[in-house]
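Given as structure tokens, the chain that follows is alone and in the form predicted alone.
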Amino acid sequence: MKKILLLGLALVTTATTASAQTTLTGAGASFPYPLYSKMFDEYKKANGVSVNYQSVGSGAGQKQILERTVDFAGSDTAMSDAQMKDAPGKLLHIPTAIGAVVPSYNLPGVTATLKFDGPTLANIYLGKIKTWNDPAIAKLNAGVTLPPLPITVVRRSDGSGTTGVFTDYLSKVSSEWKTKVGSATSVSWPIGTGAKGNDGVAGVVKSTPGALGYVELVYAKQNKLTFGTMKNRAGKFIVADNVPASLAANGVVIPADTRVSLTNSANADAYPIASFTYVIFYQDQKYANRTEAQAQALQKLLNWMVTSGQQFNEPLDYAKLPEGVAKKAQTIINTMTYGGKKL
């Protein structure tokens, strides 16, 4: 009897140790980094699985998943068919949250929340609008005294999903932007001071009077940056928040693979620069030195992120996934295999 008890204790100890030693790695978007930091900390407490996520930008995350050096990548824009064609296996996408990209600025002496629209932002980033008291900005902000301060345009220097979302929006509202610059995680910027990551852009805006930059909402709030309201497709000026960001998905047909743009939503109350943020991973998990246990650990983590993990979205200023989208994500996760065998 004593031997049986000791054997049972040994098995429990071994299982616990194995669970505690399980580590998953991810890299990519800075957009969801505050959310993922919280999610992965809570997940480790509950399940004993460590998740090491590096906030290196969506472009770098996409590169690392193509090279199979991480378990998953984070990206605010879905990879295109062209980007995935050289992948050594089938890549899958699941959204984990909806976030908003806001025009944040540092304008001493101006206490009113400024209003922006898409064409004006495009012209600022094209270098056509150079000062804060330009007639185009003044027209949107009647009654606000704007200084003749030069606009210091701040943008990302790294491959960035936030850039992908921002330029996707600008391409939809400005034909000139679409023709001259276009939409991608990395573009040839006409002007601007580059900074790495959402935190880098936020830092430059915070320290530079006259600066304007685009950042994910939580970074604006964490850095106590002022950010403007955006005129949406229906003509309403909307303050970025969880509900208007979530409404960007209303009325949008979400394909089975969930790769879709939410910017410039037709919903009358939606915030116009909103996006899913994605986790990207391989459908078949048997590659390199991966074990089936590692594959199962990733599958469990992903299922948790789109179900129980959603409780952490709203407190950190990310919108939760709509119920139908979460179910589509689970369907995708459940197609994961190891050596062709369903997990």
Given for the second form:
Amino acid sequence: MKKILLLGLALVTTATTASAQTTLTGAGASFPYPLYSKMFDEYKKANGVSVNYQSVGSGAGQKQILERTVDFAGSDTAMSDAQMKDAPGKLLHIPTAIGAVVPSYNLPGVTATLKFDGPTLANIYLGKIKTWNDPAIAKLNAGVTLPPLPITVVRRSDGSGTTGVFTDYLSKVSSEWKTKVGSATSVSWPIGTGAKGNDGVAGVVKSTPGALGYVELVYAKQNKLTFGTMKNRAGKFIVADNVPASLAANGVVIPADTRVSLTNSANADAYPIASFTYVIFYQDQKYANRTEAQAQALQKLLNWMVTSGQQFNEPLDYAKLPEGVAKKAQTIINTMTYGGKKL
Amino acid sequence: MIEPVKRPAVNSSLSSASDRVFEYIILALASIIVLVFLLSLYQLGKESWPALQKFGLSFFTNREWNPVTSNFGAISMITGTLITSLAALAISVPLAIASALFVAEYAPKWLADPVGYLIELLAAVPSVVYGLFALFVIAKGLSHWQQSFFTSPEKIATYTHCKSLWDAGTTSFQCFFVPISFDGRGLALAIIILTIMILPYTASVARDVIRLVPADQREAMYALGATKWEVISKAILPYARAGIMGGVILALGRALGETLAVAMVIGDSQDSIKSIFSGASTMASVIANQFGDAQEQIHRSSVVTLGFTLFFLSVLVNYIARIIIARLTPKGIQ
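Since the one above is the form predicted alone, can you give the form predicted in complex with its partner chain too?
Complete assembly follows, chain above in first position.
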């Protein structure tokens, strides 16, 4: 009995000493989860601050930051003004990485990398282009013998930032898409089979001859999927990769609050279907039971994420923030306050 | 008259006190269940209020589910849920009863035990495993068969004929069984996987109640010179049918609420169902797919309203099933 009591006492003491240490919590997008895990792991080694990030989805992350149950939210899409209206304080966004979305396909017998452009992709997803040997695809891919296979259109069934970026791009390049479908993290699709997650979409594409689906670049690269090149706004066909995705941020005017779409970038070498993934937090950090130390720890972490933390992006196949964007993010982080006092 | 012997005073007070304590504990534990039920009802109602207020009853008749325009209707999910569950039930019940009869009546003991064990094991497999099995094994086979509709000439003709019907917004009995694409996913795959998933519920309950049929019942029937089949159909099944229906309801409950495996395979489409191989969606699958990433309040509220609807649909289905059981129960055993 005494032993048990002692053991209990020991557990309680360790628990209290552990909680005295600063722990930050975040929740949200699953897309940057592998990157954040790596970043936070390294950050803990270097600074002793542990960060707990739950990948529950962008929407859930936004909800949690609105309810102030986390220190920061991860989100693949920026919150709209209407969404931020419900917040009890001013919310700030900073980008931490750039992601890209690629059209992955399965065409037996075609070895050349296929070329796509925005309007063609939109027409395929609208159901107007039905077979692979359609003149629109043939015109882009002169010299490639395309089979008369029907196109099995694959898309995400779950709400996802990937869908958000993809439909945002289609809305920019096709007015018909914009009026008929529009862009959001889940939309009312005209056609296609829905599959859950990047792995679900990739699974259908791999097992179905003639299938076409959109997946994240990170997933496509790590799983060695076949994906096509995209024609960008300047008319160049770009193979999706870290550098072209990163360049997308250079062809777009980045506003001071960094809430901007990177799709269809004007940069001549940019990949056209790219987007920021964001961290969202409150400008004034004094809320609930938060201490100033906690607020400072968060500020330090965010600063690290957009500066030294960026070294972990490319090894994990996430595009880095360009210099200018990181600067803007730092400026935003420096506006953080605690009870009105500058941190 | 003999006076009853009085118990020693010490003992009686101790035992009656402990009895009362036990009664309170049991009451408290039992009311937790009621409380959880009421609380979830309240929470669901509160969260779904914005959507119900905005769409009213049209939420249950509108086919559109469009997060972009914030226009939400649940009719395709409601029909999807009912079709997948009832179809899976219709296929699985005969299989389950047959296997229960085999295990309880026909199989020798060395075979009955392992078979019974295996059936129960099916119930313990997590649904994500069923989902993966459906995607990697069944979908592949289905897809292979579906591809023939796009390669062999006479089947292409059928497909083209059906395609014109589908494009016109109708379908025919024959076309209902013609694949729309060849990815293997869709309503049919969801029904197949649900059938396998709910099979053990009916089967194991049915086996147990068949075993519980008194030996007198059988022996009396045999004594009248009945064959084995006559004993089963006239003496055993009528006696056990109320219990079997209980198993069927358990299975139906599971089918209505099954989330992950269905979300993985059903293809998520809100269009009207023109072919058994087309994509569809169920309430549970849409909740699983969209709750995590629903950003607008009305979207989230609509997803919760789906949950609320599912809750009521389950209650309704269970209630109807209870009435059926009461009707089926032979007089004398209750």
